[in-house]
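Only one chain is given next, in C-alpha cells, and it is the form predicted on its own.
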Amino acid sequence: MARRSRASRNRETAASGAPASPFIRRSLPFFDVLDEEQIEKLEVQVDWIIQDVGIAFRDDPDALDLWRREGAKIEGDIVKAPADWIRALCAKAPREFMQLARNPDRSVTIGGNNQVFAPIYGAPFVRDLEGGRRYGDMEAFRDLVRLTYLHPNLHHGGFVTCEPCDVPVSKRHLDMLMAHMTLSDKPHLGAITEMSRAQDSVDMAEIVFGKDVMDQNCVIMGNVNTNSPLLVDKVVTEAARVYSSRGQGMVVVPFILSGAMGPVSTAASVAQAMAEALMVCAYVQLLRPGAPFVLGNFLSSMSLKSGAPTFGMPEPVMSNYAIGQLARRAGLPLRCGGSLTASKIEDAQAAYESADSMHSTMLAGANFVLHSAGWLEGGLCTGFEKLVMDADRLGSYQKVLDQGLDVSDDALARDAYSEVAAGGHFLGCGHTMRNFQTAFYEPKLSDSENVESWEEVGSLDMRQRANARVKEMLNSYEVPPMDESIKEELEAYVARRKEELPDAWY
C-alpha cells in the first residue's frame, strides 16, 4: 500500500467552513473535594483489590500470557499483582498527549491542565422533534458527524454518536470510519467492538495520517468498557493489542451502577473502577511502554426499587470529584461525566441532571469528556436538538475554565470611572465600548427578550429554537477539504472490506 510522507499528508486547511475549535487550556483551579486521609483510604482499598482481590482477564489466553511471563500472580483467570508494580507501569503512560487531526488546527491535547469535549457514544436510537424516537440509521448519524464538525465547542468527534442500525453490524464500522474522516476534519475514535474492526481503523487512520506520523504521534483511539465488576474482557484486551501496540490510544472506563456492577457505596464503586483501570493500564504499558492512556470512570447510581441508572444525583457527582483527584495522584489522565440525563427529551429534568452531571465533570478535570452533548435516556438516545442545546452550554463551561476572572489593569477599568459620574451609568463610556463584543458570553440558544418580543417570533420554546439551529446549521455545512488521492484509497479499502465481509446483522 502506498504511503505518502507526513508533510504532503498534513496540507490541509483551516478554511473549512467550520469554525475554529481548540480544547480547552484550563486556568481555573481543580475543585478537591477529599482530604489527604480520605484519598489515602481509597489508594489503600485500590491496591487491595489489586493484590488481594484480583482483575480476571477473560476469554484471552495470550492476555493471560503476558502477564504470567511477567510475573503476575495467575489463578485461574484472576490477575493478582503487587501494587508498587502495577503503579510503576502506569507511571510510564504519558501525562498528556496530543492526537493530532487530519487539520492539524484542530488537534487536541489530552491530559495535564487541558480539557476536550465530545458528543454521546453509542446510543442506538435518535430522536427530534419531526421524527420523534426511531433507530439510528446512516442518515442520522452522517448529519450527527457533521453537527459535532459545526459546532466549535466540541472538540472532538468521538465515533458512535448512534448506531446506524441500517447497516450490517460487521460492515457498519467502515462507513462510520470514513463518515468521520471525510465529513469532519476533527480529531476522532475508532471501532473496538472486534479485533479485525479495531485493526480496521487503525490501517484506515494510516491511510489518512501516513505511517511516519502514525509511528511517532497518535492519531486515533479505541475507547472500551471494562465488565465490572473486576473483569477485563477480551473486547478490552485485544482492543489493546491492536491500538496500543500501534502507539495510538486507549481509553478504559469502568461502567459502574452502585448497587449491581459495585457496591452500594460511593467510595467503594471509585476504589473499584481505579482498580479496574489501573489494572487495564498497566497491561497496555506492557504491551508498549509509554502508550497513550485515559483512565475512566463511568459511575451511576441506581433506583433500588427498579434498577434503573439515575443521573445528576449527588453520588455520581461527588464519585466525578473523587476520581480527579486520584487520577491526578497517579499521573494519568481522566475520562468521566458529561451532560447525563435519565430523561426522554429535553425538558426540566433533563436540564437539571445534565446540568449537574456536566458541571461537576467540569470542575472536577476530566480531560476528555464524552457524552459532553446529546445524551437522552440513560444514553440509549441521540438527541439532535439536545446535541446542540448542551454543545451551548459547553461554551460557557470554556470561559469559565480557560479565563476564570480577568483581574488585569483594562478588567478594573479605572478609565471607566472617571468618564461616569455617580449615579450615571457606563452604557456608552470607552472601557465598555472596547469591551462589549467580548465581555459576557452570549449563548445562541437563550432567549433573554422581553416576553413581547418572544411572542412576536412565535413564542418558541428551547427544543423549538434548538430545532431550528440544527437544520440552519446542516444547511449551511461544507464538507472539508481533503486530499482527493487519500479519499480514494479510503474508499479502496472500505470497498474491498466490504466484499471480504458477509452481512451480520449482530
Given for the second form:
2 protein chains.
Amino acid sequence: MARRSRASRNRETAASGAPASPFIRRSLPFFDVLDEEQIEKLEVQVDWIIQDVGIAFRDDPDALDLWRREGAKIEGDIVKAPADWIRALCAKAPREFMQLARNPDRSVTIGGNNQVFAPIYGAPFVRDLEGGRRYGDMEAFRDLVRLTYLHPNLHHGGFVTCEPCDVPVSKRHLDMLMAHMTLSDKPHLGAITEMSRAQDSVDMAEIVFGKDVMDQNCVIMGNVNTNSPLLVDKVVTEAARVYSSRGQGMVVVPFILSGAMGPVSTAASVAQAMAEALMVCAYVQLLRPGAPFVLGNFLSSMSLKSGAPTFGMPEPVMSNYAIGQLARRAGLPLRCGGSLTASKIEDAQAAYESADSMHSTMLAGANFVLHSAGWLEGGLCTGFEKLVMDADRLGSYQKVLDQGLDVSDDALARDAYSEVAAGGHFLGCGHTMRNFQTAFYEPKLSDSENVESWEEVGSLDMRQRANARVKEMLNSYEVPPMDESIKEELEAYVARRKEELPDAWY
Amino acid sequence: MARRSRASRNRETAASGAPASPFIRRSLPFFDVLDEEQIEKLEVQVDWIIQDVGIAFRDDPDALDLWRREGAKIEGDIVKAPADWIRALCAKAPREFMQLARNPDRSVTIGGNNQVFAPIYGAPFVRDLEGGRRYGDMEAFRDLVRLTYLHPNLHHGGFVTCEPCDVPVSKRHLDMLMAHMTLSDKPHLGAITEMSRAQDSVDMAEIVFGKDVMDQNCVIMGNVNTNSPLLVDKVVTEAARVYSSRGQGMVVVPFILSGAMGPVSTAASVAQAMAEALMVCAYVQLLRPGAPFVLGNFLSSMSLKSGAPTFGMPEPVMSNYAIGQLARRAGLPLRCGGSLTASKIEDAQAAYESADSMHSTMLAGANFVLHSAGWLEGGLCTGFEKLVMDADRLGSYQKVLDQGLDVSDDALARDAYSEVAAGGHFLGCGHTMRNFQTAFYEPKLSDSENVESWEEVGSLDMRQRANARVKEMLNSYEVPPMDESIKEELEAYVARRKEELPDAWY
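Given the form predicted on its own above, what does the protein look like in the form predicted together with a further copy of the same chain?
Full complex below, order starting with the chain above.
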C-alpha cells in the first residue's frame, strides 16, 4: 500500500517536470576562473602553510602520536609536513564514491561530475509564516526530514536540519538518527559532536545496512568544521577515527569569515582553507587509505558596519569558483556554498543572496552541497517556506547541469521551419507538439500569470505560496516502507542508549 | 555649485565601496559552455537559416532593393544569401566601440571585455510601495531617469524606463529625449518606433554633441526587435537607415519565446536569433561599413499551465551562456539577459529569477545589458524599489567581473600569519587593518545584522528599505550642469517639433 502510493507519487513528480534522477550527473563543462599563474601562486601558498606555518592538532594526543610516528615535524601541537607527502596521502582518497541510501534508487555518487544537494545543517531556530521564529524542536525536525524526503530536488537528507532543542543534547543525536533512518529513505549524515555520538551513528547505520554492506560501502558520513585558523581539534580527529577507520565518509570544512578566522582576503582565505582540509584529508588517509573524504570550504564576507557575516556577496561567489577549480586539481570531492543569506525572512534579500550563492555553487561543481535549501539568518534559522522555495530553484540548476545544451537533430528542429513561415508562430507545429511537455522546467512556486489572474487568487507572494506547499507536502506524506525487524532493532538500540546516557544540555 | 556637490557625491559613493568605474572592464575569464562540436552544429544551423530558409524584409522596398542590388536572392520578400558573405559583412562591424556620454567621465565602451548595465526598457506600468501599480507617466519617467543617473551601478540610461502614457505617442519621444539629455549626463538610447522619431533622436543628439563629434563617434543608439520568426520589418530597417547611416549604434534583438516565435528548443531558438541578428548586422554594414552594431538575444521559456512567458529558468540561463560564446566567435558585441522575472511584486520570486537571470547574463559576458534593473511582471511594469534592489546587486557582479581573484603578494597576506597563531583571529592584525576598508563589497539594501537589531528598527523587508532609499536618492538629486545655450537649443527643437506634430495616441 505504502509502496504503491510512493510509486504513484514518483510518477507524478516526474510528469510535472521535476528531475527524476537521485543526483546530478553533470554534462555542463566546469567554469575555470583561474589561470596557471594564479593556480600556482595559490598552491605555493597552500604548501607554505602546510610546511612552514603548520596546523595545530589540539587536545588529542592520539592524533599527534600518529603524525609523529608517520614522520611529521611536531612543534608543541603544531604539525608541519612536506607538502608533497601530504598531497600524496590525499591522492589515496577516492575522486568519487557512492554513499548508499537504504532505498537503492536514492543512493548518491559524490565527486567527479556528480553533484548532490542537501538541506541546511545546524540551525537552533526555525521559522514559518504561522509560528514565526522559535527554537527548533523534535516535531519541527521530523517535519523537516519529511519535507526533505518528499522533495524531488533534494538528493540527500543532511543531518541537523534544525536543532531539536527540546531533547537533551546527550540524547538528541539518537532521535535525529532515528528520524532520518525511519521517516526517509534518502542518504544522510551522522553525529560528530562527541566520539560516542559518532559511534552511535555508525552503529545504527550498521543495523540498517548490515555489517557486510557497511564493510564494503560508504553508508553514512560525518560533517565537521576545523577550528580556523590552522587548528584541528579533537572533534575532528575523533570523528575521523570513528567514521574513516570504518571506511565511512568524512566531510571536513574550514569555516572562514575573511578578516576573522582568515586574512581579510579571498585568495589567502581560500588557500588557508585548502591547507587545513588537505591536512585533515592526509590524517584520514593515514587512518585508512582510501577512506572517502570530501574537501569542504565555507567562506564568508563581512559587513563593514558591524562585522556581521554577509552572504551571496562577490567575495564568497569568487571563492566558490576558485575552490572548485583547486579541488578538481587536487582530485578531491568538494563541499562548498549553498543557498546562503543573512536575511531574517524569506524576502527579496534572502532570494538574491541565496541565488547568487547557489548559482556559483552549482557552476563551481560543488559535489556535495549542504545548506542548499532552508537557510536563513546566517544559518541560525531554518525556514520551512525557505526550504521549499530554495528547493524549487534547485530543479532549475539541476536541469542546467544535467543537460547543458542539447544540439541533437531533434533539438535543432529543422522540420519546424517547413511548417512555419516568416512572421508565423510555432505553437501548433509538429516539433512543438512532440516536445512541448518536456521542453521547460516547471517550477511549482513561481507565478507567471498576468497581474489580473494573480490578483484574482489573492495577490499571494512566493512565501505564501510556499507556506501552502509545505502544508500540502506534509499532508501527502507517507512513511517509506522499512523491514519491521530493522526498525525494532533500531528502537531497541535507541532505548538502551537513552537508558545508559545521562540527560545533559551541553 | 552643482559641480561641487556632484564631486562630493562621487567621493561618497566611492568611499562606501561602490564601483567608481563608468563600465566594467572584465578581468574574469569567460565561461565557455559549448564544445567544438556543439558550436559547429549551431553555426551550421545558423548558416542554413541564412542560406536556405531566408529572412523576410517586409514593408520596406528600399531595404529589399539594397539586398537585390548587392546580389542577395530575393523570393517575395524573403532574402537568402550565402552565409560566408553575410559573415564577411558582419566582420566589418567593430568588435568594440565607445558610446560617448555628454559627461566624458561616463562614456562607455561596448564589446570585447567590457560590460555595461542599463535599466529596464519599455514597461507601460510602474509600481512602488505607496502608489501601487499604475500607468507610467512623465513624472515617473523623470524620476526613473534621475535614479538611473544617481545610481553608481547603472552605467547607461537606457531609454524607455517606463512609457510616459500621459504624453501623446507622437510627441512622447521628444520629452523622453529631453529628460535623458538634461536630467542625466549618462549615455542613453534614442527612439525607434517611427523613422521620424529616430531622426529626432539623432538630431537632438547632434545638438548635444555637435556635428563634428557625432561624425566621428557613436553618441546615441537605437534598440529594436526583429519580428521573430524570421521577419525584419521596416521599424528595424528604417531605424538602421537613420542611426547606422549616421555612424550611430544599432542594437538588434530577436525576442523569442521558445515554442511561439521560435521552436520549442533552446538550441534552435538561439540559432534562429543568431541568424536574424546577423542578417540585420549585414544589412547595417551594407548601409555603412563599420557602423557600430550590438547583436541582441532575448530568449524566454514558457509556463506549461498557461503559455505565459517565464524568466530566470534553466532554458534562458543556458541560452545566455551559449549566445555569449557564439557572439564572441562572431566577434560582435552582445546584448542579452537582464534582471528578469515574471513576478508581479518585489518578492522572493522576483529576486530568485532576477538573480539567476542576471548571474548568467554577467558570466556570459553580455556587453550591453538592458533590463539589468527595475523589471517586473515580464517587462510590463517598472518597479521603483525593484530598480534600486537590482542595482544594489549589480555592484556585486561588477566586483566579480572587474577583479576576478587577486593573488598579489598583499592578497596572500603572509605577514598576517606571523601575527596570528593557530586558533587566534585576524581582526586586529596589520594586514587586516591595511585592507579592511576595501576588502568587501558593501551593499546598501542587504541587512546583515542579528535578528534583535533587525527587529528593533522595525523588521523591515528589503522592499521597505528600498522604498526609503528611492526617496533619499530623489531628495539628494541635483541636475547635472549643462551649457545653457545647448539646453535652449534642445528646448527650441522640442517646441518646434511639438508644433509640427499632431497629437496621436498610436
